[in-house]
Every structure is written in C-alpha cells, then in structure tokens.
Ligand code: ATR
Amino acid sequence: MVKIDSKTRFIGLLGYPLGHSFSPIMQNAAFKSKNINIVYIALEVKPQDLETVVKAIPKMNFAGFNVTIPYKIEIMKYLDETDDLAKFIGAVNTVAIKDGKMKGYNTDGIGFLRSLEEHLNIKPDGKNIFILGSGGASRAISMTLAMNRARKIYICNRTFEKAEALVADINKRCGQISQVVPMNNERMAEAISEADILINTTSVGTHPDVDDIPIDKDLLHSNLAVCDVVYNPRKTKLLLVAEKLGCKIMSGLGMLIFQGAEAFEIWTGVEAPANTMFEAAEAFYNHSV
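May I have this chain by itself in the form predicted on its own?
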C-alpha cells in the first residue's frame, strides 16, 4: 500500500490512451525502494485538454511528468525550457518541474541504445537500419542512431511526407554522419533486404490489438535483428514472427526501463534502481498472464 501524506509529491504520465502503460508499476517500485515520497500516476489526457492540463500541473504538487504517444512533439510548445539534447532531437518524453518551471528532456534514444547494446550486444556503428514510424519515439531513436554512426537509416511512414520531413530534420541536425533516407512502400523490400536492424516505433501491436503487425511478414529475413518499442505484450506479433524466422529480437521493455531510469535520476538526483524496475515489470507480466 502506497502511503500518501501532505508532503507526498506526484509524477504523472501524459498520453492518450494509457491503458497499456507499465510506467506507474516500475516507477512506484523504484520510489519505494529508495524511500522517496513520490507517487507516479497515469494521467490520460484527450488532445483537446492537453494545454489545460499541462498549464495546471505546475500549480499542483508535481515534481514532473513523462510524456508518451501522441504528445512528445506537441508538448514542447508548453514548456519553459528544453534540455539541449531534447531540443536537438525535437521531442520530449520527460519533464521536470522546479520552482513552478517546466524543463523538458528526452531519454528515449538513450534508453533504446542502452537496451540494444545490453540485450542484443549490438552497436549501431556501421549498421543499416530500417525504422517504421516517424513520430516522437522514431525521432529520438533515429537521431540517436545517426549520432552513433549508423551507416544507413531508412525511415518509413504511412504518410510519406512525414518520413521526408523527419529525414530532412535529421540530416540538418546530424550533418552527414549517417545516410538517412525516406522510404515508401514500393522500395521497402529492397531496403529491408539490406538492413541489419528493423525497428518498429509505432503503436501497432499494442494490447489489446495483439494480432496486428506493422509490416508484411514476408519482408523479414533471418539476418535481421528485430526490435519493437511496444512492450505490452512482451512479444508482439512482429517479434513472434521474427523469432520463428531465427531473428534476434528485442521487446520494448528494455527501452522502457532504461529511459525510465534516466528520467528517475532527472527527477530525484538519485541513481535509479534499474534492477528493481525490471523486477516490478516482470512481476506484472507474470501476474497478467
């Protein structure tokens, strides 16, 4: 039982919808393990209410909040300040509040990179990477991979113009460290055949729509490492199909934990108990089965 008193501070998760989120489970376990009097709560906010809610949060007893789909880019216009990395990436997933002022950060790219290196023992340097989606998570991941010298990054989105816009922004910000190109459906097969890593940054396959898959399964091949930012279910349809083909696979849980650990440290100044956060998420998975 979480004890709440007059000194308890809160951290929220802003997004829509939020029924799938594990963040409250892992963050509350982390605060409890460090004896920090903060409670993490989900704040499901409809698009028409976002501005009203964000402006109200600093007037209450909040230490900050996380931002998830679909607000990681839009949130930036309501903040008082943005960290250099988040400004560079062009998206925010973590906000700290101090003296009534809101400062935005981005921990998504760092979280993904750490998960890729620790769970698959893969570094992006010299790799060809195919990314599905061009939203806030794609922006953070693709910028981070470009800065870490991926050889070539393909970005594919249902709306080609959005992929083009993101590619132009990456090339502008990252120079020519990596070759980054927009991708349409007609050229997907060739690009994926050349890819070392495929990453789904969309919400396709998230619970309860667990039978959805963001790509034609016949385009996958056994030499791919397939990553999904979706973490509920633990193995999406995309990952299940890839695993059967013999691909290395990585769920979104590692990224969730590691980006959450970075956020925890921003809010508290205390080293995050990443193992505790993993254990809490695993326990929730097991309880849900």
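What would the structure be for the form predicted together with the named molecule, given that what you showed me was the form predicted on its own?
Since only the chain itself is given, any partners or molecules it might have are not part of what comes next.
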C-alpha cells in the first residue's frame, strides 16, 4: 500500500454485502506501482444508510468510488452527471469526484472488450456474437458491443421475454448500429453456427456447480472464440470443452481486471498497470477463491 499521509485520498467500494472482493487488492497494487497517493478501501453500506454515505463522500478526501451489488442502479439518482454509455446500460459501477461533483461511468462492458482485445486479439467490429443470458452482465456487454459496431448480436435467454426486452432497449438506445436478435433455446443451433464469438453471462458453471454447462456442447465449433464472465472456477466446464475443440477461450477474470483498469484510468488519468493488477488478483485468487 502507499505511505499514508495528510495528502492521501481515498477510493471506496460501495456494496452490501461485500464478501471477498478483488478490487482492494488489485487497485492498491496499481496505486503503489504508479506511486499515486490514493488508498482503496471497502465500504460495506447497509441499504438504509446508502443516501447518507453517498452524500458525505464528496465532502471528504475521496477521488471516487466503485459501486457493486446491489447499488449499481440506485446510485444513479445521487450523481451530478452520468456518462452516455452508463446511461445506455442503465447502471453505474464507477464514480469519479471532481470539484465536489460526482460523475458516473460503467466500465464493465469496456472491461470485457479490453480483455477480448488484449487476450484474444479480437475486436468486435463486423463480428457475429452469441450471448447467453440477459441480466446485468449481459446488458453491459451487449450495449458496449453494439456501441462498438458488432455486426450481429444474438441474445439468448431461458426467459425469452427478458431477451426481447433487452433487445428492444439496445435498439432504442444504440441507434440500431448492430443487428440485435432475441433468441430462445429452440433456434440457437443456426445462430451459433454463424457466430464468431460466444459469451456466457449466466451464472451456470460457477462454484459449487462446476460441472454445469450453459449450452449443448455439440453446438460449439472450432471457429468460435468462447468467453465466460464466470471467474470462479478460472476455467469453467464451458471453457474446458471449448478449449478441447480448439476454440480460443477467455475467462471472466480478464473482464474483472480490465473493468478495474478502466476505472483506475478514469480516477487518475494515468495508464493502468494491467500486468501488476493481474499479478495481484492472481495471487489473491490462488489463496482465497
């Protein structure tokens, strides 16, 4: 951690309950490596105290904060300004404080995109993308992909109406840059056969149900890049099966690190030391996840 003195500023992580989080470990490693006098601290805030805490934060020496479950939507009503992408997504995970004003951003989708570029050398432009799930993670990723000129985005959900609602929202907010199609399990084979990238945003495959897989494995093909937002385990059953088929694969850990790297850059204006953040997260991971 940096040496704390009278000039030290803070970044908080607001959520409830917080449990184990990678963010304090990786952000403090990043501030130290760049010699920036900021300390990142976890702030577990009960729902009835959220308003009081959020209104007090800009009155103290905070440079900003991250927001996690369950406050990513509720926080928006307390902010002075919200970045366009966060408005489209309808959720904020990062807040920067400047001259006492709070501005909200959403770095989850950008984190996914940076991980895709850094780890798999893939850009979304012109790609056909098949997304499983239509919850919060799917929303951040699909909106960001649509804003970054993906060709076609299929959104497949167990509850079809939720896929339809997300598709309608993307079309309304992102000006139909990409063709976005809702999908149910019956029609997925053809869509996956023409997809370049498949992304699991459901919780299927996470601990303790590590043998679960969110789709029929016979639908996978070796031209697919297969990505999972699940990072526990590091390689889900979906990724293990895809890897065996010769697919490029990407774990959810990359998205987690790069959403943090993006937030670091918003707070400091300094390029994030992504490798340092990865090493810190991996060390934490090996000990506690």
